[in-house]
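So this first bit is one chain, no partners, the form predicted alone, shown in structure tokens.
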Amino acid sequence: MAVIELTQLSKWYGEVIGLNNVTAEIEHGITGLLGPNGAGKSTLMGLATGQLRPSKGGIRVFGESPWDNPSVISRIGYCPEGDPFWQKLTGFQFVVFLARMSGLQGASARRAAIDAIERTGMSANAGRAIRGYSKGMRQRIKIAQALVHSPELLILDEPFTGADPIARHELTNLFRELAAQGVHILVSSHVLHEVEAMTREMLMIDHGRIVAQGDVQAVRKSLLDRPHVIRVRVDQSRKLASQLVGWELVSGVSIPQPDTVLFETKSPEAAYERLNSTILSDGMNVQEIAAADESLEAVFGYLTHRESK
């Protein structure tokens, strides 16, 4: 069974459509939910942690209605995007509170607070009026609040806001172990590169609609309107330049480095293959050949510029 199933699901706010009409299944692991400002991935967030209810169509989380029903909230851990703090709570008192909202009781309550605060790096401030920290702190407590009843799916909207490289890095390991002790994540992010370090799996909106879903790079061979671009890092760059510009299935060919050749084809497994021989033949000496537009970043910009034109 999926962990969230999306059946025609669609949600609007007056004249406004936030969802329209989306159907996918969201499996176990870590899924990245990506795409730009006002595609619906909060409204997607919302829907998911009982906050929304559908216009249209159904979303069932762990096989049931997350829509006013408490069995299935409790299962779940949600960070949201915004700051819904009490600020002059310590942020040990707001995870406690969280946490007595979760159902737990007395020192079980405090105990798990401990916890959830240790795992986020913030022992050292918990002690600290909230009104006092700073955005990437915001961000740890936020978290911490999410884990505090050990839920079974986490859903994480832009949790790297206001985080500095470290904090980044933190909070990527931390979600990577997290999965590997079972809790499944739907994660939203516009720091692409860290998406990336967390999975490979992602679920791509824009305009209400999903665009991509799936592994990453399984996504980019199935753009066949876009060139693929190779990366070639080599000793002699102007040499192989100048004989891939002669290539029928060479499109566009570029320098941007001294010791490296970029170039774009269709027909990647003819061109690798072709690559091979020339390289071989004229003896030049490669210490790299790989695609260069199958990254998350590049994937991204190709679906949303091509759905929105």
Partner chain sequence: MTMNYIFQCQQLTKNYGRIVALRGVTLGVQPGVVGLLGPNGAGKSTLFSVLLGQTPASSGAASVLGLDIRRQQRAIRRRVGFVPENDCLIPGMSGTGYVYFAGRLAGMSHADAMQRTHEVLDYVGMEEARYRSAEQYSTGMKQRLKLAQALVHDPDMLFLDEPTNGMDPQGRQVMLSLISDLGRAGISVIMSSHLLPDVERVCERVVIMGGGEVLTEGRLEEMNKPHPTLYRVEFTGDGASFHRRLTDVSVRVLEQAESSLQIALPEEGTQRLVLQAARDSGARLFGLHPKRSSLEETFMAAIQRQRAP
Given for the second form:
Amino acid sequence: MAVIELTQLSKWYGEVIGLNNVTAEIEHGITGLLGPNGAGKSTLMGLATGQLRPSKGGIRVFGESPWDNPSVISRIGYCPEGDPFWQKLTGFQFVVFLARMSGLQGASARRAAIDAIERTGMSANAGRAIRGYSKGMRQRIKIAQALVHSPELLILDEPFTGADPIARHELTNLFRELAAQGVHILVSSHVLHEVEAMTREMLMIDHGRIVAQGDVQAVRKSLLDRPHVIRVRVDQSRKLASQLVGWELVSGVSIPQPDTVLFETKSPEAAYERLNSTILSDGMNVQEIAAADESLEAVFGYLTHRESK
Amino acid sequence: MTTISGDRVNQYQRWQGALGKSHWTWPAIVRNGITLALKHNKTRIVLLTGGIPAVTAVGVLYVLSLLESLVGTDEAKGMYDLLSAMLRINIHGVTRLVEFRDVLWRSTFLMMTGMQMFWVLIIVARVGTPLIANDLKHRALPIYFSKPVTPATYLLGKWAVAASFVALITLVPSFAAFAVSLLLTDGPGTWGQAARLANDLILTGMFVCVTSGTAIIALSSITSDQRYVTVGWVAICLLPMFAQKIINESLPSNATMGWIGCISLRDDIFVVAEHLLHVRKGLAATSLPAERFAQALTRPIDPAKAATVLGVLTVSAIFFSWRRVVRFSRMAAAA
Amino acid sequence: MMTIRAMTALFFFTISQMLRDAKFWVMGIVLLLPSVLALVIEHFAPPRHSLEPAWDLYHGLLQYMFLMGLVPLTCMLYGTGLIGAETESRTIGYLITRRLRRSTVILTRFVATALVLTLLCDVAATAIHISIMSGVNWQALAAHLGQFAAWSPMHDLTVYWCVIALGVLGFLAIFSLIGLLTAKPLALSVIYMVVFELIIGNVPAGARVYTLMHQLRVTAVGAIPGLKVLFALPPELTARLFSANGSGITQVLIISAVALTLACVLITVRELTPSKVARD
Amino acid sequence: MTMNYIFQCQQLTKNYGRIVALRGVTLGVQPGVVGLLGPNGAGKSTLFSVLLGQTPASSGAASVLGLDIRRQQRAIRRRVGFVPENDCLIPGMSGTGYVYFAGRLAGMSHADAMQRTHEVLDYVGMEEARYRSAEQYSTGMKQRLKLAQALVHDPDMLFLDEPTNGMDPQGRQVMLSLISDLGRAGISVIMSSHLLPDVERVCERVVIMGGGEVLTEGRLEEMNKPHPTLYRVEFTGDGASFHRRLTDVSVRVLEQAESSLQIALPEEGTQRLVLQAARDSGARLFGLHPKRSSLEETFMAAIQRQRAP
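Now show me the form predicted together with the partner chain, since the one above was the form predicted alone.
Starting with the chain above, the whole complex follows.
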């Protein structure tokens, strides 16, 4: 059974569309939720945590509707986007309170809070008021409160925004660790490198619609109309380029830097083969061969490219 | 290496020009503050209706000048009653009003100032409260202090916005009323008297601008939530006034007031305005029954005490807002 | 069991949240102002030869300044923010994504807030009592008590404690409901207060019985019959409005229950988003 | 010699009470696009603030564009533009009004400010939206507006505090291309960022700070040099036979995964050996990546060195 199930789900706010007729299943493990600003990521997360109600269609989490349904939402850990806090509380009070709100009892709530704070690396700062926290600490403490009741599903809305590289690194590791322990994670982020470091399973939305779902490289392969771009750093770049121009399977060649050749092709496998043998037979020396557009960032760019700015 | 995206054909262009003196950035803040405030229709309505006291004053002065020639007639009787009530001076049976022109003009303008206090309360609540609070809320201070603006220039600019709106409610209509009345009537006696009255009017208006302007700047710098500033301002204006009223009424009329009479800031301003406009002194110098005025006006409060209360408030307000702005200008880094 | 634990946590959290907020202390000062005023008046007053001024001040302050003004004002500020303040700061998400149903969240917060506000207002009423009583020289007045010989201020204070508790319950329920109806509830609250409670509640119209103001007054007059004089109404009107031994307790409870039920229904069907719709 | 530096600090120290934000920073930065990195609390914002003269230094000396930060604050601010990290828009103002106001604050005349406002708004790509109220702008537009505001008086140097934080990938792309274009136009840019990939993309030089001190400083190119002999190879086909062929030509295989290998070449410039081995073993090679010490590694190493006692 899928963890989150969306069936013809639509959500609008007055005239503004949040999600538009979305049907999808989010499976176990880590899923990256990607999309430009305003694409509907937060809407989807709001619906999944029972804070928003579908305008049409349905959403099911663990097989049940999450709206006003504590038996489902208490199994979810939610880290909201932005900066919602009771600023005067200390980090520890904040996490303990939310642990108790999840039904944990005095001592065990405190223990769970200490544990969650420890896991997010906030032990040293837990005694300070949240209003004095830096952005990175705020993210960490938000994640601590999401973890405190050992949920089965974590919904993390932009958990990296404002965090410093160390926090990003540590949090990424934490999420991978949690996933390995069997926690399902739905995470949205603007920094695609980090999502890529955690998972290859993506759900990309734009304008409230799903534009792609699945493994990044599989998605890239299925983008048939987009020629693949291959980058070769080679000592005799002009010689290689002149050769490539002659091939039928190559549709474009450029030399952005003196030692680099970029070329486009629609059949990458054949191109790699022929490229390698050409390099060998013509006595060139190569420094690097790489697909220039198989990264998540490139795929994301292809999928969400908008005509106007 | 990066590339310029296709739709960005504009190259960055350098600018060959000279920047003006940094000390003169505060007029830009004033201009901006006034423009922003005037975007709201409610502000414009308050400003427009702010002319009502001045129009009333012109009306009173015009009627007074008419009365000079109507003394003793039946038509005049009703007007005498009305004016006595408005000016709080018993002019019943005064046959030679001409002799009292100067003091009657002065008390008319005092009455007008009293009425204007209400509009000052409103306009400051509308325009003054967001001045610094909004910059704090939207963290706009780093923009000011990344340009050649100093805390002093900033405060001066913000203060000038509040003060100009108060002036638009007090000084400007007062002066307009004065000018119109001069044209419509015979003036407050001699030219010398007119000039002195004009001078006193300006002093009074400036006094109101300075006190209320600094007060609101200080209030506005306390918190980043404009609503609290508004509530605080209204409370500071009204609560002492009510308290004073209840105290005045429940105490016997012969009780000495001293400092406890200076609780109400509005009354303080009124007493100082009275002093600046020389109404009581003018009445004492004439044969008009001055003690009645004294009774009707308010309890006998020493203008020196009232001025001290206001002065202390103003100075501490300036000091306080200065401290706040300097602190906030450095806060970005401390975060 | 888990639900009860969560409710307890929310209950104490709400109380500590109130005490932590500067608004509470500001309201405390405002609520104490009448007693400061009473103290000033009693201090400056010349020697008196009757209890009447003290009686007037006592009931005048409590009835007009307190029950008609400060108690509803306090409830307005807290009631509209019961959920609204959390929505505005977007912290509501933390409260409704845990163990509690939405209706339980609002009810728990309501009970906690009502308790604290009742205590606050009762303390302030006691302060008025103390500051007036401290100024009254009973020994000097013993000879000419006249109609006030039977006045027992302690009894009256006890009545006011209860009436204030009722008032807090009713007004807080009404304003909590208003707080859920609209994103900018203060304007609507002021309109409700002025039009319904202050105007309809004070005119001799039939609709008066649906106002809290009237029912609170009926309760007070029922326990302190001498209060009728305070409202300075024509005798036949007084007789019609305040029946002997009348009590508005049931009516206040019904009004509060209806308001709270509606609030619970509203919170279970409405999304709680800040006034500006938050998009990604 | 001073003229070669856009800013220079000597033993610059700043403390807030007991908290030391800058700890004797001695640094000279040459013109160009410079990335300022460091975890939260490293002192980056304090450094900006001190250099702008917003907050006085506790001890030490510094100069910006040859101007002393203590005595010539206003002269500095006339030649420097600053983009703060937070939203700093004044409500009720249009984009044009905001930039114009910034120009006036900098001391420009009405006509100059108006003309320049439109020039810089054109430059940052703000079209008709410039006449709309800035509160309605998206994150990316707000960020570009803030940049326009900083550029209006044509500064010689820009301080950007987290210019791409919270933006979606497209918005970041636009922002980054503006930054590198400004660098080409001869404006020095100091940008602090937590997003190392963004810094890698636009910056020529990098300063890494931690705990109020400068940990590392230098050219990004040098920090990021490809390793001469360590490579990662991506392939499909028979891994075992490919491995064998590689070992035959004395290429050491360091790590083997399903479709990738970490290898060490016997000496520099012998990449052909890998291609030959692939051809001989029938493996299809589609990636040959030299190992680079990424900025992230440099960063983490610098921070760890400092944290170790």
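Numbering follows the first chain given and starts at 1. If you're wondering where the values come from, they're calculated on a predicted model, not measured in any experiment. Whichever C-alpha set is largest while still superposing within 1.5 Å between the two forms counts as the rigid core.
The Cα position of Pro70 differs by less than 2 Å between these two forms after fitting on the rigid core. With the core held fixed, the Cα of Ser102 is displaced between these two forms by less than 2 Å.
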